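One chain is shown next in structure tokens, namely the form predicted on its own.
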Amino acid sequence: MVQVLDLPPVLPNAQDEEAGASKFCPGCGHGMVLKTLAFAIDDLNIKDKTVFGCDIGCSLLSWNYMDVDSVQTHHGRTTPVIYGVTRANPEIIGIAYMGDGGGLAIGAQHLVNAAVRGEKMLAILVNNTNYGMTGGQMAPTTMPGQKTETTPYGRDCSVTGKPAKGAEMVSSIVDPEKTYVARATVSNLRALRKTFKKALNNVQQGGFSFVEVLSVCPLNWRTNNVDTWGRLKTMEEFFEVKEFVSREGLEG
């Protein structure tokens, strides 16, 4: 099994680190990303042989968040990093995870280039619209109109251009016989929970997987509860929720 290990928190101190708080922001969603991530391999029985790659930014405070091999690369260079695992070792499920920031501006060219190769491995891009870890600077996939620490009065596209769109892109240079790209978010685990296994099946029938996380970024978008759902809801009409490439077979 999986083990969802005792994380330290945000600001460390004795009693909270005895008590096991979350090291992630509170509502930050990259705890539910990662818990899923981990039943899913725990559903497919693949923990001895799965390597988890973590990218620098809110991801990195990853790297000891499961019980599975594990490594921190530079920002941007997870994708190479557990291809080349991969490649080491064909026997290993690699697995790059990492923010928007990192998939979709300094790590595109990696990403685009294992997409193009068909790396066997899977890589999961968490996108909460903003640069987190920094101080939620406007990100690749910042939305049209949206305020960040960068663009105070909204992202005006005539000067940025459009938002990326990782899954869009990704499924349009792949070759699909032999990969899986969809779009996931945190609103519906039990729905992220199968995206997952039929991605890291697709991997073990030695396919590249890509899936994009619609997450959620509460300290840096400055919402509350309900407006932190609201704004995901908003994201999910903008960014398509759902299978982009699917080959046959591949159970969830």
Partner chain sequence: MVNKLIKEDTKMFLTGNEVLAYAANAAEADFMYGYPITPQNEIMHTWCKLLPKTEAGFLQTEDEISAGFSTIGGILAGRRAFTATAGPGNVIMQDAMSMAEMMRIPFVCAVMQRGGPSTATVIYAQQETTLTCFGGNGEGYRIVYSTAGHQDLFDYMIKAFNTAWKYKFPTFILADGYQGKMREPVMLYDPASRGITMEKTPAILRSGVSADMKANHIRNTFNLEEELMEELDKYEEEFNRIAPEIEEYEEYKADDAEILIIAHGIVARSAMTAIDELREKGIKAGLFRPITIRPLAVKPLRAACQRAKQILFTESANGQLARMVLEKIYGITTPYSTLYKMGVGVTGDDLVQKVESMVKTPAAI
The other form holds:
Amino acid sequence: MVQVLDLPPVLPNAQDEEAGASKFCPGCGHGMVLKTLAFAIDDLNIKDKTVFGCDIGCSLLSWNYMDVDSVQTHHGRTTPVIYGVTRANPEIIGIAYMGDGGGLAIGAQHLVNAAVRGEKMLAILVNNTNYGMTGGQMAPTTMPGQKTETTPYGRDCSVTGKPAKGAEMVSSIVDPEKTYVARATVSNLRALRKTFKKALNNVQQGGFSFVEVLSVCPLNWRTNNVDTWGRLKTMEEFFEVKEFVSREGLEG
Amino acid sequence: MVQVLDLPPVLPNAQDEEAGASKFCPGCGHGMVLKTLAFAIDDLNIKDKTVFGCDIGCSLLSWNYMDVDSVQTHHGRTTPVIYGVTRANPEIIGIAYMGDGGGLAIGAQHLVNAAVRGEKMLAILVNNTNYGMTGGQMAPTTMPGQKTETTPYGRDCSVTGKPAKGAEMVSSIVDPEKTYVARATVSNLRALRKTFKKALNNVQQGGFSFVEVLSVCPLNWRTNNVDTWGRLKTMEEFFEVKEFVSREGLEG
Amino acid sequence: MVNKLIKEDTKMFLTGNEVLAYAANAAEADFMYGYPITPQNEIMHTWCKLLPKTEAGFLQTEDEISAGFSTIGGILAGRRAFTATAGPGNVIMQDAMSMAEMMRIPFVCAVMQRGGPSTATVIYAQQETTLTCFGGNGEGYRIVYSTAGHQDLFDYMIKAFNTAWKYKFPTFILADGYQGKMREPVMLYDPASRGITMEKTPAILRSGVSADMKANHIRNTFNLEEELMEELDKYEEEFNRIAPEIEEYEEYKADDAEILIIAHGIVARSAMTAIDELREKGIKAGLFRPITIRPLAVKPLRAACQRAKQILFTESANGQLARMVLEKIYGITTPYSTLYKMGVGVTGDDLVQKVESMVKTPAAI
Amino acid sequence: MVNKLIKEDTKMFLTGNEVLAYAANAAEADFMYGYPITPQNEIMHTWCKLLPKTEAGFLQTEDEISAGFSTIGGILAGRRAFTATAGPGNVIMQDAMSMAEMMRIPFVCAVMQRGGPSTATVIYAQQETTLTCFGGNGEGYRIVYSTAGHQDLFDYMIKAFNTAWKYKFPTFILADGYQGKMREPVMLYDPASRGITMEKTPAILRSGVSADMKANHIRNTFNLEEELMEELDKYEEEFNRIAPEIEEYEEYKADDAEILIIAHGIVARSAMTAIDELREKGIKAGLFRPITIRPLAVKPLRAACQRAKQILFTESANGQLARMVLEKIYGITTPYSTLYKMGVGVTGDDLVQKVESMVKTPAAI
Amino acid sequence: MTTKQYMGIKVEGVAKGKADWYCYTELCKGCGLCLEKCPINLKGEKCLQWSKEVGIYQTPAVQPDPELCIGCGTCALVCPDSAIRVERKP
Amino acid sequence: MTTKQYMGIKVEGVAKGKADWYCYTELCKGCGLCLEKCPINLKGEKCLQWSKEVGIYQTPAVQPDPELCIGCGTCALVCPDSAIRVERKP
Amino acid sequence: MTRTKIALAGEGGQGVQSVAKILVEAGYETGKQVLYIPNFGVEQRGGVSIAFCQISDTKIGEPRYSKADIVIMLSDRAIDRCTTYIDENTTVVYDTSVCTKKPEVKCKKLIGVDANLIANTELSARVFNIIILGVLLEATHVLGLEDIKNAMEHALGKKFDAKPELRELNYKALERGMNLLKEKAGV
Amino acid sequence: MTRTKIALAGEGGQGVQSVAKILVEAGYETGKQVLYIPNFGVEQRGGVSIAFCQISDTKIGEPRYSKADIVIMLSDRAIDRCTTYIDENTTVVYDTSVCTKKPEVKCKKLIGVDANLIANTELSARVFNIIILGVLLEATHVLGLEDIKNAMEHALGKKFDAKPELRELNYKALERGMNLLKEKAGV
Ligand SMILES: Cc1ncc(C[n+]2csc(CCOP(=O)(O)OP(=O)(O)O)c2C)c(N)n1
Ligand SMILES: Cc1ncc(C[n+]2csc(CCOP(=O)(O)OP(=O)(O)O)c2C)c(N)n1
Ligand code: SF4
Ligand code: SF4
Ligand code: SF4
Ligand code: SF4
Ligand code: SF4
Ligand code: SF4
Ligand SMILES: [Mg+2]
Ligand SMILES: [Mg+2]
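Same protein, different state: after the form predicted on its own, show the form predicted together with the partner chain.
Below: every chain and molecule of the assembly, starting with the one above.
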């Protein structure tokens, strides 16, 4: 029976309670990633110096989700907005939150160059193997054989190449002494929280961090709860979940 | 004494004699790269199926240099024009010729995604460690300490990161079974010719090829002939000259 | 050669985006390059779903910049290639479009307008009118058809390819999210059945150039100011010369209209609804609807404006068409009024009210 | 805080690009984001060379898209940041500019026009007038100062920052390659010495938000058409309301001019040369030069047009300013003629000849 | 801190009385992801199940069998919308 | 094939008479890169040197000492503008 | 009346657009002029979902209208969004078993139905939207029962064939919806 | 004449812009109105290099002019490019020792000088452009010798200080250039 409850939900401090239920679809991975990020921000007590930028893609729906100052940008452009912010004020911990399309397709030049220049920021790339917001087209990360609106008969890798691996690419171009690169997954949110903490600590030390998170998009995958987790498992087999680059002594 | 000569210069077939002296500055590496490319095209006898695209950057000056059909594009956009061509007509051997700025800065998303998708084309990136055409600003490849118009006191890597390594990045994202990636240098044009032949052969077999060529820009480097070669040597120490990815049995 | 799906007249109940995909196929377009953006996605989706039947080509690129430039590549290689975009995608695709303009490339693009500026809304607007006609760093040597529903989408999408390849100016279908997403009946046909012959699409960059042919070098950069002007003066002359062959417009009860509504695209349909209602109320309203908003059919436009007692500009934008029209009707003194709803549909009711108020309190210059 | 280099009036002989760098410093701008493009490079070069003295910031980004968006980031963080671009760079930077327009970000950009469309020439043009005023998928809620030489560059670059931060509309210096690359004398000064106080530049995204402050969320996307319109209607109202405070223009012998030349930017200077010569020949020519080409000073513009017997539009473009002017002078019946040289400088001689021919054979509407 | 009142399902005394279990129906979107992560469910038992109550989208919310639930909080951890709370009693 | 007539410097009988050496002054831009690659120069001898003749930009062209030049063709290989030809005699 | 303007609004999961599709498909198949705009926003789910339908005997001009003839609202948020389409000529239907408030509007007729409750208790939660279709059919009187059944066959035929009892269930829901309105009309 | 319009054109290596800079710097320092546009194109080297200079007692309007008062052309390609700036009021100077053709123009005066030859044979190839500066100085008569010497000091002072004999060489070149024109004037 539905009743008035005597306790409120446990929300991270860095999440804006007033925003209410998120605008994401039921079961969307973005919700898991963001709440975990918010907890990590709480853990490090850096809410007051964090600026959050979200991409266009389903990430845009987080524009008022976090209880930190935030800016909604253009598709692919969150990275430059955020390094614009942190170049201007290096005290700020800048987080650029984007989808796989925003990070690896339309915004790839920004991600690559921010990584090469070692911009002081955390780039989070939510890999849901498709373009969620526009209704489920192929993304650079779409799995072999995966059906999307633009690969209605399954992605044929002989035509469109194999799925792009963001973390591997970023790892190949960064300065290992100042960078943190990892791939995590929403199937293990405790590990994700640690990963975010390491990534944020690295930024606090003036470095560039990149975290790719394997996520789920039940709406466009057309999966129920069972299949959603199942599909994520397949992704984890394809995209290696691990730390790629880390500097010594980084705490998580 | 200047006289009428009984023999014409030895020009590759794939170079357009009528264009006369190139539009490049005296001692420019672009001339060396292009004539070598033209010889490689001759070697493989593929002039009739080659389409050459040049970027904006000093590469644009090659718009009428080659005796193959060619298209001058926009800064950073040669890659998409060329894969547009080869997607439309896979018989064509498409060559996208660009500078380090065009390839690694403004056009990085195209290079990265063409590599991931395995577009059937050869991308040639001429690394002269600066923006030649616009008068010598910093490029992603500018060497540590190098003076350019936008790093007038020398590139400070703690501010702008370390030089970008194109071949390494591309290598990290390609399908090794279908790709050829190498870094070559204008100090060894015989090796460069071999490299181009391998790269073109790989394209003929339906693969993606990327060749970064270490080059010289005496104008903006403000180097005389001696220092030009000297500077190139330093580059070769920094940017490893080698084959990064090659499929078996590729002939050069 | 692509397989054509529509062999005989077929009435269907489709979304506008679907219509555009069918129209491109009917026009024998054989390659689409594109990047997803709402509200044009279903053009791409439909195109992809039909691929096994049509045997056409498709490439999803990494952004609109590459969609535009790879479309150019496809056209250069002799394909009847096209693309589609909207909103911020239209903004960054201007880079390629301006190259197409300079190089006289028969670039065809369907623009499904959404709210602006910036990401704004994914829904609907007429706020990309200026952008589509004059975007880029040039003079707008472009041809733009503004459609008002599904039959238009089919008819003009086919025509766009012929216009582009015949005159070698970039050619646009300017529609919007309503047209893209809405469903209404439409008659699909084989262009041949209407006596339409498709222009040839010879490759500009040839493969298999025989050894004795001169290589073709195409460029968009000039070293001297004067070289550029010489080229552009030619374009200007040509654009003006061919304009009369291209200009299209529609009038609805405009003959005796005292209040002339000037509207393009889907808003013109609302105007017709309003005009019928107004006429019933005894108010002589009429419509001038430019179909080509670039170039404009200046003569009939001026004539209609001259005849009217008042003009009403209405757009789901802030006067983007009006600016182009006012340029061309300079010297006429018919006063005008405006009803602009930025990013929002104009309804018949809106217009009825507005015209009634103009009858009561006439506009002044 | 940035160190200001010009403490007292200093006459210098500089290129226009150098002037802009000095002006930005005089305006206490403390961060430049940018990507190289001819003919604006030397703004960046000068800025970089001065960094040890000014202690300002600089970031060379990977393209103009990122230059635009990172400039926005810098402004959000409370810096008086700016950028500069030209030609194809201006085209792709529209993406960021349209976001600045939607989010009311005090974005300042110097545009040094070059030939278009496309890469075209790196030299000179006035072909980015439409683009700078109305680029992007919006309505052009922007303020654009068109300068005519080095003193203007200095004066208006300083003013641009104040306009942008006061009114929160993106603000542009529209100049060109001639102005950027040419050298002429200019008086540099500390704005304070002219009674100019620089607007404050508070951070929009704050660091160190105290725990009890509400976080600031800024966005550019709306879910409903009506939400967007409501916002834009406010902008429209505000833009119109502040326009009179912003509008600037210059007249030269326009009072009694029978032939009124309308020109902006550097072309207006050629017009002055021509007018002096024409007056000597007894021909009453005059000039109306809009300084703010967006918004236009409509009242004096209409008055001047009304007074004249003929109007001559002249541009190093194909009538981009004229389109904006004709929109605003609708209803007036003074006939006009045009002298357009796309991407090429208009000289005094050109104009003398043209005006003489207009005297012989007057223009008709 | 919130002053907002939340509605939802409260299952008292799970984990052998050591904890209370809450589902905020204004937050629950009925995605069912939690169901698949409940360790008891994973063992094949029917602990966390669809509820008769509906969540914000008029779709079923979830609810555990108080006899089976061990109060481990996995469901709360995984819920994308923070719609579950498991409160250990002092 | 060309029908164009080229002007330039011809040094006959280099490599002990086994080759002719050509510099096309309409192509030579006087960059001097060839000078640094001539193996004889590299040995410290003065084989390939600036010429009294000028190239296309009115800057000095180059010319080898016929006594020293071994006709190896390195200068031709390296020249960015194909301004040198070394022709082995049959 | 030659043109009927319908707005149908609900939450993402309620099947508003599927109902609208069946309706307009039926209209199209009977040879009428039809225009249907699904509303869409940036949120893939979560926003209110509205279907704007027009069915007419003559060519349809305006794609969007100011005021609808019939407005059906299936949640509180739908009520908030749709009030703007209602005037004194509008018939308004809302689901009393979902909405917690009564629409405060001036309209021709305001009808509350408890379709959701009926679906859950009498039929099946899955046919809630078909009950609404029945309501709509009855409210508009533009199309015949057979037309709708044909269109349902078109949309759901495959499912029906797989599970024939579904056809019956849906027909029942349809009729239940029609009756619901008949009962409630004039409330 | 209150305004003097000068066009100076040559090949990339000939130092045209450095000469122009010294000239306009001298003009600026003497308090005149000055406007100088270096021409530039996409080629960093290789195109013809032109300097458009104006020196005036009153405010300068047009930045570019149709016809120049003085045109100096230092190569065949410079002749091709600059003919457009010449009319019957223009004094035209060209270097006979570089150009292989004579400009075919209608002008006030056509003067051939062999500055390149003189530089190479009498002085030094490096001061070719200073000879041209001398020619220019004599042709314009707008600035005094001392003004130019001051501006040269400004531009080349450091080099002169390092190698004092250079100052003399340059002065000689300057005077040689002035005399060259004096000799040739009227040819
Ligand atoms: C310039 C531009 N192009 C295209 C779009 C349309 N668009 C919005 S979101 C999106 C893709 C989103 O995919 P992704 O970045 O993977 O994020 P997701 O929604 O999957 O989380 C696209 C193509 C846009 N808004 N702007
Ligand atoms: C969109 C755009 N931005 C900037 C420019 C200006 N631009 C032309 S070439 C160039 C850099 C060239 O550098 P690179 O690509 O390294 O080639 P290089 O000249 O060094 O060979 C730039 C920034 C342009 N033409 N277009
Ligand atoms: S579409 Fe996919 S990624 Fe977007 S909110 Fe829905 S489930 Fe999440
Ligand atoms: S500027 Fe540098 S890269 Fe460009 S042509 Fe000259 S030497 Fe070559
Ligand atoms: S409680 Fe959370 S995870 Fe479980 S169904 Fe509800 S929204 Fe989904
Ligand atoms: S608390 Fe643990 S045992 Fe209880 S329902 Fe949640 S996951 Fe299952
Ligand atoms: S021959 Fe070639 S390499 Fe040698 S100086 Fe001349 S142009 Fe340079
Ligand atoms: S041929 Fe060989 S030896 Fe002779 S000049 Fe050339 S490089 Fe030197
Ligand atoms: Mg995605
Ligand atoms: Mg370079």
